[in-house]
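Single chain ahead, written as structure tokens, the form predicted alone.
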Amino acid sequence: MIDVQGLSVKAGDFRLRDINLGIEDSRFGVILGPSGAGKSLLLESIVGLCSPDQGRVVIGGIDVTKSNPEDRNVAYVPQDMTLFPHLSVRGNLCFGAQARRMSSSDINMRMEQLSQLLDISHLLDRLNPMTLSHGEQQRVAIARALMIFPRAILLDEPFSALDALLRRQLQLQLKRINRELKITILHVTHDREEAFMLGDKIGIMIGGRLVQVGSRDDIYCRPATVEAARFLLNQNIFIGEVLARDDQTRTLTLGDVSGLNLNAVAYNGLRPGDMAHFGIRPEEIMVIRPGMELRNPVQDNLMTGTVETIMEKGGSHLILVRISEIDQPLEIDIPNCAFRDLELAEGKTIQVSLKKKSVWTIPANFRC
């Protein structure tokens, strides 16, 4: 398990603040965030790369947070990748092994699984890495850093420079490789639709702090933070106070300033009378086909709107509706069969549903 525990760094004008991680043991961690965020700082100070100034590394039950890299069985692949240009791939596969003294039969075991599971098996005897393509070295570094049985392997950022076919197939072979190697893996992006595909935990780092921590359906439906509903797209945000509070449906009826209400799923302890922050994401708003029969989920939340923008994003069509209740135009993203199903055009009136199972909450006076 890697445990980080109220870890602060600084590094030059910028400071990691008060960082606490948890990855358990064969699971793949994600570290999503915009660029700057620390995310890179954060995984060489596990590493060992940068010294804390507060705060423990513990991994695999051993405080190692004064260890020197080499003495914490973790592997690290950094964006660069830092292949070896005099030696082969081979040689490059080899170093560490090597370096740590394990049998050759042990070395070409362990070569032979790697190069098979990563599709390298065919470069292994180019003498130059630097004549492989960018995905083919990034292939090559993942292999390196996993040849000495790391207990668990870090990336920063590995396929930020790949298009997006080969992305998706590094993809696949990564969360492959977790699954069949039994390896934690702690894994930096800023691509979110990655974070999602990969991360069994995924922590949501802004401004040198992690802002939200939590599995899949804890980032994508209950954001913790004003700041990561916005990196995650969460367009149709509103302040309001909470008017009602129903236990016993667990139902918040939430006042907009403008003068929308809507009902949502109470999960947290808002009570009437309290501020809060409150909204639903763009592909979880649903347009009403003339006609349909309305079912329990979809009859929450009803209101009528006119289409103002429509924007084509290639599998989906993000459409702008203007409501009356609404200050701001609402955020509505319709996969493209739904779309052409509904005849949408710019100018048309439609209804639409904020199912209250989908409308996330925040309190008002959250800090993180």
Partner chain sequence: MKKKNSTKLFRTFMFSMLAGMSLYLCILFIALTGFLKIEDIPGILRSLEIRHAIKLTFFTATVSSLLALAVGMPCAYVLSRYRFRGCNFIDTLLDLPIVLSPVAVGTGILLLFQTVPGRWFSEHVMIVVFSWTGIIMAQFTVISALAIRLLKATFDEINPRYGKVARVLGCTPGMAFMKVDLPMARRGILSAWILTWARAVGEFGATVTVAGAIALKTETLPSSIYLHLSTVQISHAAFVMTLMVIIALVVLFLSRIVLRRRVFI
Given for the second form:
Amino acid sequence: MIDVQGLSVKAGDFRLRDINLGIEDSRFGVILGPSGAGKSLLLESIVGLCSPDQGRVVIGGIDVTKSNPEDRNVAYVPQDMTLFPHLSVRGNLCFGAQARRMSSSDINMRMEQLSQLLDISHLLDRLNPMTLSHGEQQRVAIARALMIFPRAILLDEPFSALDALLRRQLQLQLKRINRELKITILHVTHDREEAFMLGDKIGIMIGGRLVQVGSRDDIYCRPATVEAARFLLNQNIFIGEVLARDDQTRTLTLGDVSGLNLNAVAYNGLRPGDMAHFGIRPEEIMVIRPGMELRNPVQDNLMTGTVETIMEKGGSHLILVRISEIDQPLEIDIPNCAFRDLELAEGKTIQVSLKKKSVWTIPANFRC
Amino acid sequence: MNLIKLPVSVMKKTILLFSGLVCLMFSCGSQESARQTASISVFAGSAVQLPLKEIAEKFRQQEGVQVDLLFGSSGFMLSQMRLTSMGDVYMPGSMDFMLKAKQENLVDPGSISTVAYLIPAINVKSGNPKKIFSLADLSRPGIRVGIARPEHVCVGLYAVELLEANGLLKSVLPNIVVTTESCAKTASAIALSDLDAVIGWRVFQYWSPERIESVLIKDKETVPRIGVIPIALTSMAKDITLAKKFIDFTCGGDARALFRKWGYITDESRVRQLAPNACIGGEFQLPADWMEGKTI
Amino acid sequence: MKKKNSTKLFRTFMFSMLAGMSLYLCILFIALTGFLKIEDIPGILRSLEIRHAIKLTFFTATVSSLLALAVGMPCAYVLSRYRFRGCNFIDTLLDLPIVLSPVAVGTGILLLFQTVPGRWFSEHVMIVVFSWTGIIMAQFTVISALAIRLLKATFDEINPRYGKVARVLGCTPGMAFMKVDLPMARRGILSAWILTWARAVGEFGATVTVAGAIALKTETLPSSIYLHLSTVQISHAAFVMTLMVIIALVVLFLSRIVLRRRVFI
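Take the protein just shown as the form predicted alone and give its structure as the form predicted in complex with its partner chain.
What follows is the whole complex; the chain from before opens it.
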């Protein structure tokens, strides 16, 4: 539905370079990236508020690169200050529909449907939208965007100013809108959790470039660049050389400069002698219970270390484990239930497994 | 649904308001142009404002000609005439501006005539609280005196000459605390400020009798020079016959009577009576060092 | 304890400044009325000249302030929303009439009508110098800079995002301006109108230079004060001043009330 091809946009000193992105019809796409990465600029280019230097924007099979925003028939919900303060809630909802000269019966029907879906029926008669709570304002804004029967709806960090509970509610509501109205959504956020919860397809944007586009699993387990890996909180990142490659078992053996050796699944074209970044997410590291029978997947990459620090995070515990081979401590994230069983304490010696399947590798384009 | 329609009604109101204003503008405009039958414009110094207004009104009644009167300081009016190339008659408060106008070819030299005479006098506040009866009294310690700027304003120049002729310039100079930038400002200075006296024209008393009193120079003190109010046809006058008619009217008997009513003098014989030794009009060279030893 | 004392001191200082200033202005106006002579007032009010001056002042100030708004709105919008080469220069240029004394502005207008296109305009379209159109032109020139400043500040306060949202919702740029920026700016526009109107009513220097002070033709209230002062008609001048003070107070006070309530024009 939304197809961005080779898009380059300049805004002041900032530049979006060669953006390629495709969101299929009625799917939920999410652009994830730190603030200042150019996510808003990308959205503005898609809705037509910025004109690109290069590339094309295709919406619903029509090239709209040169069309005006009002002719693109996409909806747009910015982060805040979205409702027109001089119009009532109802006036806000009807704004786009009236500008597009929809008949009043259509307007009323659509308003009925959307206010039920977004649970804002009780707000319709409020005169001053500024008296609505933040969450209510964003719901009205989303409804207003949907009033015009858009081909797609683009949201620019719509929930970032909301508290966690409200944010969760609205995330669920948005997902429901996506399913029930079968509308294509492109959502921009810097919240990793939000991205993974909502996105069928996730793009990672860093420094004006879309560094990786893929499914949740791709993004989660196989980051495409070190920056993406860092942004997604992959704390255990190593750099080293590919020591061996076994194509039969699709296994790579990588060696860190300090002498750490890891096996990984060979999912890209790394060859022995290549330099590579490699690593594993803190949640993917298993702590082996003493005396536990080691089954196949756990047998790889076993190592022993001492627990240095334990930090409680709410739902899970973060444990820093000092491994003799490497300088930096390994970061391990253990769910609370598992943590209780393991009876860990600082100073204790434990055995951990860095499952081969969970180790990611990124070719490094330099030699030591 | 009513609320959403509001912007439309606002638009309607705005359009209504604007069209109303445009109508008003045009109606007013047509009104203005309708009144523009025969008319002449007179650029005059503030010094003749009061009599000239009545004269113009009389002229309008008699001849059915609209006279647009523009008042200001004589110099400003001259600049305005120059800048706009408009104006049919020029009537400054003193001869020096008329000479300037002649120099710049803005008036027809042959048409310059004298309308009235102005006699310099000491102007004090009504009731003469400081008991100033002569120029010599101005040199009394503690008396605050104002004159117009002699470099630019003729009444100021006359004041300096007056003091010098009576040998009082040196002794009065320390008491001069203000110089004003026009003849009219000199009059309002004595009426409104804390000055005790200004050297101005005798007519100031007639402008505002409740505030200003004129003390004539008499006895041993002499008036060396009398001011002249001239009138002339400008070189860019459109309706020359009409303008000439107005000039003749202003120099005529009815107008003279009005001038006299406001305290101006219209007969040379009367001038002689009041100031036997004075020259009429003409030029006085301001001594370059008149201000010596004095800062204001 | 010391802290509390300093707060009190600070507040006392600030409030006494405000009180002093208000008192000063009050005394100023009361002193004015001291020069009034009650027995003169009916005569002055009956005179055609003063009634014409009042009407003319109101009319020209209204037209020139509306013109200034109409022209100033697009100018201010562009200056507020766009950055372009030379925009700082234009910004400064538009401020010139504020800095220049009104007499200079008036003289500039007179000189303008001495140029070839200026002469052509006077001959074929209409005569501006020494007519009521000249008053409007003089007032417009002086107040337009003020109008643009005030309107720009108003537009600066409106987040451009509202306009962007309106565009995506289906508005052309013109519609977005009419339906979003303009209504959101309406209070600012209204107060800009009132201030420029008040400034136009008080305008004297440029007006008298361009249009003179011809009785029953181009004599406005300020030029009436000037004319009466120059012949020492103090009570007359004081009456016109008092009249202007009363008008200004009424208008400014009413506009405050209108602005305080959320009313649509």
